[in-house]
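Here's a solo chain for you in structure tokens, the form predicted on its own.
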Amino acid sequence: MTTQEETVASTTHPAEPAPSTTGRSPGGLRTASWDRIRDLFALDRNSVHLNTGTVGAMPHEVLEVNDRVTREWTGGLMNVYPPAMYTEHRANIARSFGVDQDEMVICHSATEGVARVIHGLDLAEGDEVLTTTHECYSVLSNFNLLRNRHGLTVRTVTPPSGPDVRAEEIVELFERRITPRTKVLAFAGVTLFTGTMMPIRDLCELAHRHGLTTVIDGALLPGMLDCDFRSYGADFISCSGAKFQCGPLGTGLLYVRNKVHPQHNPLPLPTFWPIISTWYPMIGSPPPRTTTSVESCNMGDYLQSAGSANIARGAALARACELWDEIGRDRIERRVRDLAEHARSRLVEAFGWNSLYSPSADPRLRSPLIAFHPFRDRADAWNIKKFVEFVDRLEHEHRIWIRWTEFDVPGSPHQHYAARLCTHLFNDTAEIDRAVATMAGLARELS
């Protein structure tokens, strides 16, 4: 193990690898058609993926970095921690999000990001957490668990769903439920059963008049979203690296603020234990948090520095990155959401608006996941075997790829089922017709 000085030292080491380089003149990308973008991508032209809230489809381009890099670091006496840090990918993924460097980790998975500050968080017995129902298992396991270790309250809402929810329903929900001893606000930026974009902004807002610490899981928004994470006004945000950002498995970023600027979030930094740290010093503690805009330390630093790591994944990871920089990430997002109203329209003409479980009506919560319920009775909603059996026919039978979900709904006894899909910019508007169409078809047979 090498000593921090080493590591500061030893940063620019010859054999981290560099981010790849194509050739490509600038703005090649950001002008190719999407059928020539399309073919970047590892994917089976007789296949319609329509479940990237699961996992993304990798570039031909970033399969080759991983495996490359991978074999430069096989049976070499190389050091392998400096590359570790990822200290030039993380400087060029944060500028692709707003931050700097000292605000971003490459880990492991959303899951492995969350976990990571929900247990760094510096709460106690009595205090309060305030989530939802529909967060992602992780997010609510952590949390139970931090319940049952410290004797924290953990507290729920359960969103409002369907095709007429809007935003300021969502926020009235929360801002409720919250009390005097409540100390985090959590939620999901997109939540992954019914698609609802939540009004993060407004959250966070709600979070800042209240001193709240705010932890967002944003699996779904790297990829997706031209993101600037330092205006939603968050404190924490853990994004899978493997989903709409269609890096490898295994592969996460995690935003920590790490310093105040009072126009995006005027709280003072929360204080929060870097868990899974070879960084954290072995004697004494760290520089106070800052107050300003300029970092006491890098916080970055601290919760990357765990030890050996994935170094062809985390370079794997920046060159996906590089690619949506290069195509442009607002491009991108029209690219995603203008698929995502034409399948929604066509959802609709084959299954009714009250079909959606996904909001719809307020353009402010409407993401590329929409979940749905194809049959005839509603009271399939809560027939999970009906909802198996459609989605393993699509796969099997027809090669479309899509999930099914569950999530509570407020009033009703049972939980309920919904298909969902996803578009993405590998999609078009040609195959979304013919899923839609086939689910259309097969939901009339099951029905």
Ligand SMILES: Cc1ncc(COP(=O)(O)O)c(C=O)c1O
Contents of the next structure:
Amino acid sequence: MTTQEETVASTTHPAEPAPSTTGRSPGGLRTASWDRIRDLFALDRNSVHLNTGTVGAMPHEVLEVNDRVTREWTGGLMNVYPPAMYTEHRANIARSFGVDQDEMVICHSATEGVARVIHGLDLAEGDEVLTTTHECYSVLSNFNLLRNRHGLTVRTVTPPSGPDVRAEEIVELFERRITPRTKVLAFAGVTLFTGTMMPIRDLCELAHRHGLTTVIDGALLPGMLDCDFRSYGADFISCSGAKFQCGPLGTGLLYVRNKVHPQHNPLPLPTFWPIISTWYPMIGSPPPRTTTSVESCNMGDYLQSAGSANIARGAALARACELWDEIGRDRIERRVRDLAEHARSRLVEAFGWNSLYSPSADPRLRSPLIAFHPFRDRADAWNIKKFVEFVDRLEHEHRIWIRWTEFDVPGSPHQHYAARLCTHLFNDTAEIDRAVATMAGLARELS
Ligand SMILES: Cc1ncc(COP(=O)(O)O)c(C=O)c1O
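Same protein, different state: after the form predicted on its own, show the form predicted in complex with the ligand.
Full complex below, order starting with the chain above.
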């Protein structure tokens, strides 16, 4: 018979990181070839996955952790609440992104994270939020809900698109729309429609100058960039775990600034209500928010404690993050960007410089997501049927996976459709060449 103490001890065990199943020596992946790294992924060698911006591919080890931890916690009559706080995983993941455990939450998705931020902000009727028309639906719908519910004003700017856009244009666009009532600046780190790498630090500094709270939709950032969340200077960054980070679907990361480092963000911490929390005090109030670099409460714990959680998925996401640390996040960022520049030059050869919707001349705005117009006639930018056929035939006839996007273009009476590809560490130059050549042939046929 087990004692209560033994039961509690055993409850903390299964979700801890498992020993590596590959028997690699520490640091082994740091120097492994990209070909060997590709074998880590549960990705069929005959398919060309150029759509990580929608969903990544899980490494085999991540799948194994998900499966093992699910089995360990099924029907075991164990206390599931302590591991659902993911204390150790959050500390490790936070370190990888340059922040602390009390600022990091493992959540369900970028959408869930950003909704919990938007509805936790201390906003009232008459306050204004400034964002863009190029945000994900999850951001715009939640702000619109606040508008309907509390009478906020949601102002939007439409970021310029095209290869020659410069970072200053974007910052100036935002600056012109700030009013004395603006309280929040919200934007994607990388936009999903045109793959614009927003000038994150410059926009956060703009927000600091105007005393604004910054909410970044960072869905596409982790796993793509070697990010230092604190140095961006934002208050909140909500991320997907299942895109470039290649964790399981239904995982996300949420960074919540919980202490003041004036060199990164000199503003006081915003008032924030951590909605959906079983750890928030049941009586009375939490301590006032800190004004120093030492936290006054664990905001991450307030947000993390949301009842029972999918312990297996959290552990699997933590394993994906560990793998990235083993390979080297700096190395991965270089790889992803090199492949993107290879793809960009192939796309320009095939379709021309002006086919690009993604900013390309200004290196500060380049990301590995590239949106382009593949057809001869520019008027086809309004032809949804052609884009659907283009993407479907690539997938079904050639096993090449990209997507189409749809977005506002300044001065255009209609939204434009574009094809979008993105590169990740498991791609290689040969498959990109083959994919672009196939796209060029198919576009000619459809033009
Ligand atoms: C920029 C951006 N934000 C948010 C999301 C939603 O992500 P999630 O599925 O993790 O909620 C997406 C999905 O493609 C995205 O690209």
